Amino acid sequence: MLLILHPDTDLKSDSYQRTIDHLRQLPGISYRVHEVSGARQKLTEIYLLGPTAQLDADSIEALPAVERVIRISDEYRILGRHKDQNRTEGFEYNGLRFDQSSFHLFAGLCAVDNPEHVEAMMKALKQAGLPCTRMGAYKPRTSPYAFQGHGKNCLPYVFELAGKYDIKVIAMEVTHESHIEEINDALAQTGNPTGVMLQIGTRNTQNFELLKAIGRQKTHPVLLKRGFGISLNESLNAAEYLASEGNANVIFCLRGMKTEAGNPHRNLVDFAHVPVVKRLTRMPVCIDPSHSVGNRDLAPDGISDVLHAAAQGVIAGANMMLIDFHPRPEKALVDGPQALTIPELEQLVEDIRICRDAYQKRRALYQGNPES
């Protein structure tokens, strides 16, 4: 059972204490407070474990603080709509927001490999005007002899660099609890002059222990791709892991999955599943054409398959995008192939804003269809 407290409630307050007083009277019943923070107000939510079924609504709603109960009838307990489609979606961060409705594209390097490349490509983000980029610090790879990315040496100049050209979130994969620390202390060290979203990759998708670290902290929103082999539930299961820890500002992202059916790509694009994640649950869906198909190879329209693939995202909704870009794609580390180049940023940008005004378009025709 979710219970959804009046907006602003004072933790403090006389109403809330009675409420949680009265909460703790309820045999066998045990819960957990989380804290929302919407675009115009901060909501308080109550989870209640144990035999709820027995318990009366009416009379749990009619408590002080509480302004309206909500019987949770599948799994993602914290992220899930639970068909209430007025259940608080989405989050700010470092002055933006995201939400089931904003759009924000990541372009960037995959892995970040010298500061002349990353300052060239900051460079061009922000003459687009794109507050946004992609940074691979920490690297994992399917071979242990592949560069695994300069981890924490890179992390100081990094930073530097975001805060010269304005770049307010970086998406920079972990694969350990000590990155969490390590990206933190780089960025005390250059004065805050960003914000990063930690990213969990497609092999750490059901890496229980890091995803409970990460969920702990509260700092710095998260990114979590979905696993490569495994079902969109399973999937949407590990995004409830981060939250059931505490940190329910959750971007889940899709990036393919693997199977030979997918050929020639690298991976079998799954965006069709954009509005599927969004009406499951309540985070904002990433899209990461750049690793579900894997080149940049051109179609007899001139269009490559990776922005053909990238428009299928966005016109179906997505709300953010994670694409690799390089100043040189033939000098990168990793990913090179795939990497899009600088020259193309404004075509992409465009691209999107095309994509977007249909998207728009078509919400529009369909809104206020009874059957829709």
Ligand code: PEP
Given for the second form:
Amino acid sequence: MLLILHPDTDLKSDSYQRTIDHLRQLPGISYRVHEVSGARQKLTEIYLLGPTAQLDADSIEALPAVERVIRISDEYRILGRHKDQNRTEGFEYNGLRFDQSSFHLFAGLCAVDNPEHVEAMMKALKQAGLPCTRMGAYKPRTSPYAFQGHGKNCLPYVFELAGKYDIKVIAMEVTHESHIEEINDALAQTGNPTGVMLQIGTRNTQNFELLKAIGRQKTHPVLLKRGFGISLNESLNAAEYLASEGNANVIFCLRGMKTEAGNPHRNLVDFAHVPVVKRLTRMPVCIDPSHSVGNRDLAPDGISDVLHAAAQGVIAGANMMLIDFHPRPEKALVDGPQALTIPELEQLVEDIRICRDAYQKRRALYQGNPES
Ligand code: PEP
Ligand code: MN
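Okay, that's the form predicted on its own, but what's the structure of the form predicted together with the named molecule?
And the full complex, kicking off with our chain again.
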């Protein structure tokens, strides 16, 4: 059972104390307090655990600090919507708001190779007015002999350049819990010039110990990739691992499914699940057209497959896009064939504007329907 308290309830107030005193004496029931920062207010939620089916919701709702009570299923306890469209969602990080209404483009390098390429990318982002990017330092590779990323050695110049070009958030994959400390050390050493969103790759979606470690830290939000060979439900449960450890600032990323049926694409694009994740959970939804499609081949209409897939995700209401760029894709150490070039950034920004606009118009068209 979930108790939503009145907005801005003070945890030292008399009404909060009386509410807690009542909950404490419920037999076999324990509680967990969770604070959520909404766009305008601070919200406190209390999760009741144990035999809650026997509790009378009306008497709990009558407690002084409680605004309303929601009966929740075991699935996605914290991140789930539980059929309640009014639950707050999203979070603020480094001055940017991430929720199911916002949109942020994270164009950048799949793998950091040298400072010149990082600088060229960030300079282009600043010129386009874009405050976010992706930068891969720790690369999980199929072959042990392939380039594994520069790891902690590249972090100081990546963060310094981010500061120079006003980049507020960098999505960066971590494959081991020690990488969190390496990132924190490098941020401190460079004077915290930027923010980092910790990315969990598709190969680690069910690395539960890594999920728990990342969930225990609350400094950085988390971008969790869907597992490429597991069900959506299993991937959403992986996200819940993060929240159950304390960090509910999670964005869920669709990146395609590994199956021969996706040929000639690298993966089968799964962006029809954008609205599904938004309906089932309160997480903002990201799409990664680069790793879904895996190439930048052109269709006869002059638009590349990767940009067609990107458009599909945005028009379905995606809240974030992770997309590979490289100043010289032929020189990229990882995933060059799918990287877009810097001159294509401006076109992508315009394409997204067109698709977001179409999405907003579609929303308006269906407004007034029962679920909206
Ligand atoms: C990536 O985003 O660089 C990446 C490796 O993606 P995925 O985990 O989806 O394969
Ligand atoms: Mn890649």
